[in-house]
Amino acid sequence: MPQFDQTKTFDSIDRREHFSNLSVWLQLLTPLWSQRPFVELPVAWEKDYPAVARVLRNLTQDQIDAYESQPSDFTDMPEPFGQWASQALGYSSWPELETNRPAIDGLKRPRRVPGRKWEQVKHFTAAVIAHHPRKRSIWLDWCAGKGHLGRTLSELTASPVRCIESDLRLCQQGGELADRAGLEVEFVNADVLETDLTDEFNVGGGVVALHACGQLHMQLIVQAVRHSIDFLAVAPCCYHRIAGQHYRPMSQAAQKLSLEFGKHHLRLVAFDEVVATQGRKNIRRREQAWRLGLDLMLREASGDDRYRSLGPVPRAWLTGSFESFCHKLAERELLSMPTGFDAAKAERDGWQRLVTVRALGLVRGLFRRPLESWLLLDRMLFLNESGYRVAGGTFCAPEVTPRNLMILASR
């Protein structure tokens, strides 16, 4: 296995060099970050490794609960977790991007803008600023929704700006905001994966995208080099929101490995509940321990031990019982519930395999940054190739949001 030099910080070292370790690395344990817990107990790996799942089988909730978000920082285990959570920090250590502070301190939120959404966008635009060659003649805010960011870079650069979003009712909202405040900023209504813009490209200028999901900030970056367009500054989001069940590698250097990512692989990237509220979070567990409990009883009833994958579910089915729960569920899935099933107990059972599921989950947890690492250099390879100057790091702190590495490209 590659060695990481714990002296080195990423901006110091080839990137390139620093992909193709980190792609070896992720092939290696595999098995680590590719299997599921919640789909299959015992996960495979607890054979190779049963010291360390030994201890993480007899975490107390709140062990779990504090280092569920970086897990990392659970330095009394048995090796060699203690490796590979060092290992997962050199392979996700990204430089803090300069940003042009004094550009931003004066501007007060918007009405109607939320006020973690407002830091991310004031971050994010420090970041432009900071790095953008020159004074653009237009500016493009990719996947916009109301525009709260082509706003702030229309004040900030005296620059008009060009809002693509495919939402009617967010481009209706967002042009009433523009015109109130007196800033040149046009939406045009558009699907940004359906629809030809090469004309808006064509306009020249830089083009910005901050958290848009999956296939289209790669459609974004794809249609930049197609148009050689001059300056480009995306922060990913929602990775696993791709087009297709397998991720489709953009560098060529990404294209020659063997390494594979499945749809469920790039939701890892995602799991991390940095700034969720206490609420959602209870409302998360929640649905997690009833989808185990239903999963266990369905397992048990039909003698098929697989996990069942029965999509995503409307909020209010979770505030009822777990019985009126499980119904709704078989009913819309077809499902052949047992008769007289005991209700009660197979909801203890849900929450009780929750906490070993979750405990599990910190060996897996290890990767999550280092995996969105790997995303976020492929994207930027593919930008090198391309004819760019990249760089890439993060804009803002983590408690703003997670999803805060952010790549810069120009021309």
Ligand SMILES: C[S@@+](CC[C@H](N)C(=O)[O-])C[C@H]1O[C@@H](n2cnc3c(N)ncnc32)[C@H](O)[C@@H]1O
The other form holds:
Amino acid sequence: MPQFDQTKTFDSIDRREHFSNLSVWLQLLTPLWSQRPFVELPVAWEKDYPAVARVLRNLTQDQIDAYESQPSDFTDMPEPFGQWASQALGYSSWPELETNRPAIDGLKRPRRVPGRKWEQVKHFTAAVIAHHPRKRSIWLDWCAGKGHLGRTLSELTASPVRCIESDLRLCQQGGELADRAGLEVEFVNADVLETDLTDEFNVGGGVVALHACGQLHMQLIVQAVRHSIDFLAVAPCCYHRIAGQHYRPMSQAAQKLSLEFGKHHLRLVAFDEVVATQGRKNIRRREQAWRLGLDLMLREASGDDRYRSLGPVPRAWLTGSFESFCHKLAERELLSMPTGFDAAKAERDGWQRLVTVRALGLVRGLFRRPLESWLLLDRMLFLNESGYRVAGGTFCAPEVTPRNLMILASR
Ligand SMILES: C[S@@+](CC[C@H](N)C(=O)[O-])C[C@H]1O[C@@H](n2cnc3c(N)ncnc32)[C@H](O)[C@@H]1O
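I've shown you the form predicted on its own. Could you give me the structure of the form predicted in complex with the ligand?
Full assembly next; the chain just shown is listed first.
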């Protein structure tokens, strides 16, 4: 088993060696991160690590709440849990990127930019300015939303910005905000997956993308290389939003491995709740418990003991009763509900199962950041293999956004 040397920072070790060790570690421990207690109970690893499973299954709700937000604090666990946790911590560590703080210190939050979004934009911009070789540029803001990042970059670098965004309404609102601020920021209403953006890339300059989802930022990275873009800054998010059901590694280093990720494995990266409000957490818990309650009932009624993946539900369905939730979902998915089912019991069973699912899920949770690190490294290695100098690290605290990793690449 590769051991992460905790005395070394990511900067001081060879990135390829780190990636290779992380890959071996993920491969060896595949059952721990690939099986979802939501879908399979008992989870297959429970028979290999019965002492770990026993302790987890006896945790209280409060303990689970605490450990979910800080799994590495979980010190009273039988081994090898402690080993997994410390290895996971090692593979999760990234340096803080150098940022130009004075450049952003005097900035005032513009009206209509939400507080946390503003913090993300400021810190992202401070990292870009610290790393970009020329102050003035022509920027391309990829999947720009209303262009908060583009406007900030335009203001701080006195440069024109082109914002690419597929949602026409956001383009219009963003255009108005830029005009009002008197900035040279233009919107291009285009779908980045469908449109040939050669002309935009040929303008030259740097490209930035703050929280462009999976396929969208992968497309940017590929296109930036194809068009020999000089400077690129990307903070990825929603790694699971990819074309197809399986992840296709970007780098040659990753393509050589036998490590495979399905879309549902990639979802693990987005499972952190650091910045979710208590209200959101409560609704999410209710949805999970209700889905589990319905699932148990359907398994029992059909005699078919398998998890049924039922699509997203409108939030309004979660504000009524469990019984009406079941009826609405069953009607939409054409499922037959057992006649005269005991809704109160099924709901209770769902809540009970949720406690076990969350407790056993603490093991899977250890792999969240290492998996994110692996995906980031895959992108960094691809850029490196394509002739770029690449830096990776955090651009802000996780309380500002849990997706706080960023890649800076230049040639
Ligand atoms: C998570 S938001 C990030 C917005 C902005 N960069 C920010 O940080 O505020 C992702 C944006 O990508 C846009 N988007 C989604 N699919 C797209 C596509 N195929 N082409 C262009 N933009 C797209 C969405 O409309 C949304 O504004």
